[in-house]
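Only one chain comes next, encoded as structure tokens, the form predicted alone.
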Amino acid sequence: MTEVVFPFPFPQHLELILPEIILAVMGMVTLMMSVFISKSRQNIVAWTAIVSLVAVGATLLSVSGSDHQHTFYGYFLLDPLSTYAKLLMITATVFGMLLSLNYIKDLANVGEYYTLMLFALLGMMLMVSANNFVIMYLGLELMALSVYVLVGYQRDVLRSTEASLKYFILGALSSCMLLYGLTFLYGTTGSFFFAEMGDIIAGTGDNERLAVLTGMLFVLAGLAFKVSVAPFHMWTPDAYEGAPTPITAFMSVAPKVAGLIVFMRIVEEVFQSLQAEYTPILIFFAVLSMAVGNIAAIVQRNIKRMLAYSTIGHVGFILLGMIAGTIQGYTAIMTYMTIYLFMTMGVFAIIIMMRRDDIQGELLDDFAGLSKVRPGYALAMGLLMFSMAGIPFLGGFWAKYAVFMAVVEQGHIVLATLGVLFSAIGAFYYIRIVKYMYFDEERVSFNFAKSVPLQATVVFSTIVIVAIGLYPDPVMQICKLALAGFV
């Protein structure tokens, strides 16, 4: 790393960081603008900050390269696998901005909102570009105070604000876990930088064994809280059913992404030479999410809280790529992402297309009879809920595929045999909407919201679904690209 001395030098190589600098610009604009303009004319603000994601993109796309790139003198690292997790997070970033368009514009103080979305997105943006805990804590508190608010947006509605506080306390306790861990770490090897604390917990003798240990377990503890792993998952389903949908849908996904690639990084560069310890944590992780995720999801009548179970499961699926270790079960993680994020925002956009007045279509009840009335959304639901059950040949099937095969190849055959088992479990909740659209009545009557960027999502990110069902091999081969030289 670079030496910094004093007074500092100008920072080499600044143009990396040039996302983030605009991305940080474009959110006090936009915090500007929504003081000068007019509530009627909010729309305005959230155009300008979806074109400022479009710019950000592009200026990713354009500084980003096939090697591993410092600034900041080497606390700010850009290479392929955060340069593909940004893009990503900016994805679901400008679909959650679109199913808001219409959701919020009622509310007031609606710029603010995107504000922000903006600055939780530079939140996430700095966590997986962090090379050290410094970077990463910062990145993620931006996020998560972010969120915070996002999720109790709506402060006349109960359950938003009770959703939001227990979100924010509980948030605030995995951060105590995981500065607590990070003593125990920075205590041990006198650094912040994962590399240099790999190497140096690698050559630790037993007096240093129980210190390392227990600041490992506490970190991985304070980040599976952030992914919403079980048994540290309680605060999912009241923050996914208090927050304003949209909201749910963006962080359902982009937070996910930038905890998961945060968690890949610490595991593999810090903890690598405790695998054996690390390992059957993860396991315990993985199955106990699996089981909680998919058998509390049964059980549910409200669909955003099923989702919320949903995501459990998902994650647990999701670690079994990161037990298996390899180049397979990392790009395994990857394509899930990059499925997951379709998957859910073409669930969303439906469920948000079916608010009318004070009524939303959150419960069951209100999917009954769907395909009488509404064929192609019904269609489309159905495609969305076939491939997050693993249906073959969808997406979410190949997503389930890649992360049983890694895990297998590494012989951890009943490990795949459980996940294989909860999938199916987890079927039943999925496929039990087809039965509501299809085979019942309907029993509630919605004028479907008339939104051209909902339609357009529900339609874009169903055909994404299907294409990757049916051939899914470029995606994984960029999944594979985004982690050269992670590996």
The other form holds:
Amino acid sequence: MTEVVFPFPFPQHLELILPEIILAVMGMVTLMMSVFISKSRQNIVAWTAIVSLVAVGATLLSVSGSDHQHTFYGYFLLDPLSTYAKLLMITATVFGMLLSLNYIKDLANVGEYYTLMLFALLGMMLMVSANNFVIMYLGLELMALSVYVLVGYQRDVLRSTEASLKYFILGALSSCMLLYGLTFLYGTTGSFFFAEMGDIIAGTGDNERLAVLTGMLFVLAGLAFKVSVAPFHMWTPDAYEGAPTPITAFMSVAPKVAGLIVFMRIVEEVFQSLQAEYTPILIFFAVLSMAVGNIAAIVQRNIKRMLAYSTIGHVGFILLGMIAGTIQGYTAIMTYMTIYLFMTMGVFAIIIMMRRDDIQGELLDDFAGLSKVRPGYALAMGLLMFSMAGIPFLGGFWAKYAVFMAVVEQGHIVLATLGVLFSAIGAFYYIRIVKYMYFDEERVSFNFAKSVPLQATVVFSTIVIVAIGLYPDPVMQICKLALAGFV
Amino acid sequence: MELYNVLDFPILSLAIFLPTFGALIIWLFIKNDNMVRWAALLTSVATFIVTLPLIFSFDKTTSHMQFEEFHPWISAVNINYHLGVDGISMPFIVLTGLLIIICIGSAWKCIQTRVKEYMISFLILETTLIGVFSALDVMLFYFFWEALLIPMYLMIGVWGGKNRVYATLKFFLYTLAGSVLMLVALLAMYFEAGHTFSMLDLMNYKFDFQWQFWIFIAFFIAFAVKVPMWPVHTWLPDAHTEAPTAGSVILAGILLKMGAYGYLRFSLPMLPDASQYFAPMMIGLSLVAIVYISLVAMMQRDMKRLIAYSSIAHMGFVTLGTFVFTQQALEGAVIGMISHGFIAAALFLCVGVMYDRLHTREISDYGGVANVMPVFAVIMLLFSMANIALPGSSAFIGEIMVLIGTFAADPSALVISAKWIAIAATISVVLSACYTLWMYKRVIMGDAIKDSVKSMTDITFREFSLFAPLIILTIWVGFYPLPVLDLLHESVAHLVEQATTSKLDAATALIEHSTALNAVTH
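The form predicted in complex with its partner chain is what I want next, because the block you gave corresponds to the form predicted alone; please supply it.
Following is the full complex, with the preceding chain placed first.
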């Protein structure tokens, strides 16, 4: 018998990647389950997926530490930031699955749906743990391919397939841009590791300057596509509108978190020395996103499209934190995303509940008179809308507050002023929903889906938002801790 | 007397959160509409009683903050839950407590739909209002200031008149757009003054002229919208017209005071040099408000609009008194604010009483109301006279003090002579007599020709009891303002001192002034 010899030394600290391994295994297990379990009992798959996500979260907490830990020769990184981002994304995925339970029941291939969500999450978890462009890109594509399919999951619905196709083509284009930019960077630096690339870029002379800047520009544009920053936001409204609503909720939070973490890492570690060059680009992205998002949302009649533009606006605000480029700025980004997660899930849970026979209530008019029929949901929706608008005693206020504080600290007062003005414009379309619910007469009657997971999501997220609004300190502290050692 | 202070009893916190607590109880446990009304009334009376010790154990001999409470709140960014009152803010807290009782009483019969939500909004509004006037941390102030928009938005939008949606959106967006700029200014001050949100620290920090200039502009926009000053006043007549009676009462009685209070709390003490620099502009805008808006008021056919415009004109007196930097004028401005709280509230109640009977606010739909409602006619006469600032009413004390103070103002600080400013302001006394009396004549006097008017009945005991405290206070302050002035005196003296003490070094002041101006103008 010949002895089995590994052609390479076995990686150390493999336990750091245990959460991802569990996730991958469970993804395949649920895939098998969906084949063997009868269609009427497919919710078992969903609950298995949810339970395995809890297990992934628990494993993650047990292996994570307060410092930077590496495995796979430094390709894979587990630091407080990635741990926290993963927790956010796991939470978003759990919420997304809870929202899907009733919604997706009647479609074909129900089980695969949850499998795809697990694989999308796996991709995102690899992205935020990436210490290297190769891993980052692999995670990104795993996530993106899964989400393309999820967006088009209602294959009998024309707009769903159309949205999926649009998203796929533009997504592929953005990946190409990212790769194109990477070739420039690799050609100049000869490395794919973030930190190493950053060091080499810092030392490059004038000759390589142009190549580095071109690379940076394309990488930033590619990433901007992924997190729907204007002017690369075109796919967002269509994809949001066409996707099954739980997927819209899921994709407006989880991929954004992953994308922004990668954005933060690349800006902070790779392009650190080019701050003077990338800051104007980020300012352009941020201001344009706030403007496009908040102004275009006003004319939307479909709430999913409106929320798509609202997301673009929110990402614009989040970019302000990146422009600040300080520990406060990054803390603000994490705080914003945490609060945004709960606001979004609450809002989408209410939207999903609004079903009339087979028709999903998606138009703004559908909210008319909701406060008389369903005062509880109207109250929750109202609070969430005021929170999105950034009115105090609700979480959304502190999200915006943290961002503005970070930019003002860096002396970008004009930028902060623009930001608050756009947030005032944005308030218009949020409070218009409140107007429909409280001031208008009911037009169509809805049979609200009676579903415990949905109701629980609404109640839970509203309570969280009010609690954060009244006492934001814990969230802000945790987000600050998550950034320990990052900047 | 000092028992409350000795025990460190958190009166202010109790006054802030008692209404919310009451609202929570109503929301969770009370179903019956009548029970809701009584529970709301009970809560508001209890809150008012809680605020009374603020008057009775107030130390008039000091300008220091009293009844202070301090707890760390958001340690991540050094925001604290810091409350306290001085002679300027304390009267507004008590006034809020009183007016909320009146508002709830006035809504007793005329609000029949969604009574529960209405009362809850009102009680939450009370929380935010008392919070605004007692906050000593600027972020806490901003927190209450903005949170107030939610109940007010719902109140006008749900229980308002025909055009309520337009009015309420306009109200919301105007005031929101104004106050978000304040947020940027507050953040800028935080970093400049060494990471503090404490109002008292910011008052002591020496901001240089450039900072003061820009921060003043941001505050100016925020507060001018709230006051409202000409030309950003247009939301007010719409909001007033569409709001339910109680909404108008609280809007005129308290909400408008927040803007003027902001000038007293932020602009004057924190930015004295910019305040001096902008004083001519502020005085000019105040005069426009006083004279031009009085003329506009005269043209109104809707009673609520008329009173709304009259409110803007009277608030012009307040801003005028604020920006001439004399003790009398400032005391007059504060008295004017308090007195306007009584009078405008009462006038809106008067309109509400008539509206409950005929469901119209057009002046031309009335005439000869005195024949069928004699008691009401006397009450309305009393408040119309008070609106003109007839001697013996609280408004007289406020306006005369502002005028005297303006005459006495330091002429070097003003562009045109103080005498002319005062004379221009005096014109409005005549104008306000014109529009108020003309309205009174057309509505109340003459024969009752219309059948609808003949069918009106005189006010009930419930309605009378809403007016009673306002009548007593208007006349009492009019004849014997000394107790109120005593409360204000030390705090206003301290404020005048702050507002007239430059934060710039004498040597650099001039240079900075001119370079900053160059920077601004080029």
